[in-house]
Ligand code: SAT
Amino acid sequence: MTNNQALNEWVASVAELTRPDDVRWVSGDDDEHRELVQVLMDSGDFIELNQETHPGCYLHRSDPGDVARVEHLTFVCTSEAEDAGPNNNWMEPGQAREKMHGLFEGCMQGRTMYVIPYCMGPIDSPLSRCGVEITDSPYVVVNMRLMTRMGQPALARIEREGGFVRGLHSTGDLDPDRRYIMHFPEDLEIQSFGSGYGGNALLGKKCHALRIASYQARDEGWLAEHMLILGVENPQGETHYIAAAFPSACGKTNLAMLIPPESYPGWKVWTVGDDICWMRPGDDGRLWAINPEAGFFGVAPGTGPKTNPNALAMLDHDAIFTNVGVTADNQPWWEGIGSGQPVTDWQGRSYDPEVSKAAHPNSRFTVSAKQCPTYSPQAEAPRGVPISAIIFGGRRQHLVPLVQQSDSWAHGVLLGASMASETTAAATGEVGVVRRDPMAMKPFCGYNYADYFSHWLELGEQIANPPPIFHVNWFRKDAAGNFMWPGFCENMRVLEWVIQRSQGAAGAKDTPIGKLPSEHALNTDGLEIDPQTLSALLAVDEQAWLAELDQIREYLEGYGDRAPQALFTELERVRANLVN
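Would you share the structure of the sequence above as one chain, the form predicted together with sulfoacetic acid (SAT)?
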């Protein structure tokens, strides 16, 4: 119970509708956590992992039909379809509410209903926002405890402020035909039924911190983005912060936790966040950012001693593993972990590489950010961190260079708006098809993309010192299908160029598509890469770019009259550069 009347009334009305055996307000304390772990173990939802090598670690196996976000079942329910835009599935709010009412009716019988007050962002930050998730899943509660600031301190803030985002969730019967993730941005409300998986069920994450928050951010003059935040400290002890957007499962967590290569003595990368960034113009004319999350829900496969040693180091205690394999001595295992052998796959079957990978490609770890060896002390700062550069990046085998800098903010918005990427296992559907994913927000923008692009353009005009905008592509392949850029810790070289450019230093050459590193401007000391590959990574194929521009234009025209003219002006400027 709380002194917030609206919250009490909402909880009572949900209990009346869903008819749980028991209602529990979550405090977030340790005793409660131990009790919930026991509940999860008793039901078989948690399997204890080796407590000697991995104290406090548990394995959860999802229903095999419930292992990723379901974009085709995710809806934005604004009064007008146009406000949701062609980038979202839309349902009329009244109809959506009726449908969800039918599903939620009596669905918590025999279950406990948990009320989770949570805060997205440092508890005392003016940039943070609160929500309350009601759920019948104790797995959601223990994940929300790692991913958000939840329980008593969040409730105290809600009581002070009054407002909060309402999120109602039930795993239902996990029937994919009775599964919907509905958003009502006009009412700051989320309703999710029929899935227990990550982004469908941990409502603070994509549902609140991106879909609802992006809608609020547009009205209030800030940005809610699918971006990691990292700080690069140079040997002189100066730290510059970068916000970078990549689609799900394109290496945001690895980049956020990068350890500079040996040829970078005295350099350090600090992790502020790995997935979501809320940014607001400060009084000093810069953009200030917080990570609204308190933990990482990272992709396990591919996380190993070479790709992300920091992540490995934080995963040997107090972590939840979802859909990974297990070794003979009960340690978690996934493809790329670098040691051990699996005996059981993610579905609990005896491991047979002919039948299945040990870990599901979208298997995940959940862990508190405080366990990350490079977690930035500034990550908890109420005012956030000042952003020196913004990076957009996609997964593109062809065409798109390793790095380019936009000529202006508007050109940078065009770079973001024309982002495309090959799809990954983070969402159900075909993997590896190129789709347009502006600002990596395709599945997460809670309103019409055309209005979102306008918001980005307008915001840039309001900031006295907007950060420069870049585009990167780590994923270029040669004719034999091999990656041309080594990636991982070597991405530091690109980060260094980006930071130097943001300070007005480092060489760049003007090309029709923007500024690219001039010869020798990219530091390749200690890197084995043949000069031809490097120049191919930084080449501009003018004919292919003209064809790409046609596709971008066609894509943007899909947003009709609402698409901002400034983007077409930029597009035509680039086209003119290419033909001249």
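We have the form predicted together with sulfoacetic acid (SAT); now please give the form predicted alone.
Next comes a single chain, given without company.
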């Protein structure tokens, strides 16, 4: 119970609708956590892993039909369809509520209803926002404990402030034909039914921290973004913070936890966050950012000693693994982990590589961010961290250079609005199909993308000292199909140039598409790359770029009259540069 009357009334109304056997207000303390873990083990939802090698670690195997976000069943329910935009599935709010009411009615009979107060962001930060998730899943509770600031401190803040985002979730019967994730941004409300998967069930994550928060951010004058936040400390002890957005399969978490190469003695990278970033203009004219999350809900496959040793190092205690394989001595295993052999796969079957991968491709780990070896001491700073630069990135085999700096804030917004990745045969059966994913927010923007672009443009005008905006592409290939840039830790070289540019230093040359590193501006000491390859990575194919601009224009025109004219003005400016 709480002294917030609106919260009490909402909890009572949900209990009346769902009819649970018991209602439990979650405190977030250690004793409660141990009790819930035991509940999960007793039900078979948790399997205790090897407590000698992985103390406090557990395996969860989800229903095989419930292993990922379901974007086609995810809706934004605004009063007007145009406000949701063509980037979202829309349902009329009254119809959506009626549908969900029928699903939730009596769904918690025989179950416990958990009431989870949580805070997205440091508990004392003015940038943070609170919510309450009601769920019938103890798996959700133990994950939310790692992913948010959950329990009594969050409830105390809700009681002080009054307002909160309302999230109602039930696993239901896990029937994919009765599975919906509804967002009501005008009411700051989320309803999710029929799934236990993280992105559909941990309502503080994508649902609140991006879809609802992006809507809040537009109304309140800030940004809620699908971005990592990292700090780069130079040998002089100066730290500069970067926010960066990448679509999936572009190395986002690896970059957030990057280890500088041996040729960078004295340099450090600090991890503030690997997935979500909330930014607000500060009194000093800069953008300040927090990571609203308190943990990592990361993809396990591919996480290993070569790709991300820092991530691997934080997963040997107090972590939850979902849909990974298991070794003979009961340790978690996934493709790319670098050691061990699985004996059972993610469904608990005897492992047979001819039948199935050991870990599901979207298998996950949940762990507190504080366990990361590069966890930033500023991650809980109430004011956040000042952003020196913003980076957008895609996955392009050709055309897009290794790194470019925008000519202005508006040009940077165009770079973000047009960012894209190319598909592979493994993903779609077609190679090289360009898929636009503006600001990496395609599945997560809670309102019309055209209005979102306008918000970015308007916010830039309000910031006295906006950070410069860059675009990177680690994935250029040569004629033989080989990657031209080594990537991983060597991306530090690009980060160094980005930071130097944000400080008004480092050489740059003006090109029709923006500023690129001038000759010798990128530090290549100790890097095995020939001058011809480096030159090709920074080349501008003017005819190919003219064709790219035509595609970008066609894409933006798809948003109709709401698409901001400033982006088309920037398009024409770049076009004029290319033809002159």
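Numbering follows the first chain given and starts at 1. Since the model is a prediction, treat every value here as computed from it, not as a measurement. In this text, rigid core is short for the largest set of C-alphas that superpose within 1.5 Å between two forms.
| query | Does Ser248 count as moved between the two forms, where moved means a C-alpha shift of 2 angstroms or more after fitting the rigid core? | reply | Yes, its C-alpha moves 2 Å or more.
| said: Superposing on the rigid core, I want to see if Glu52 changes position between the two forms - specifically a Cα shift of 2 Å or more. | reply: It does not reach a 2 Å shift.
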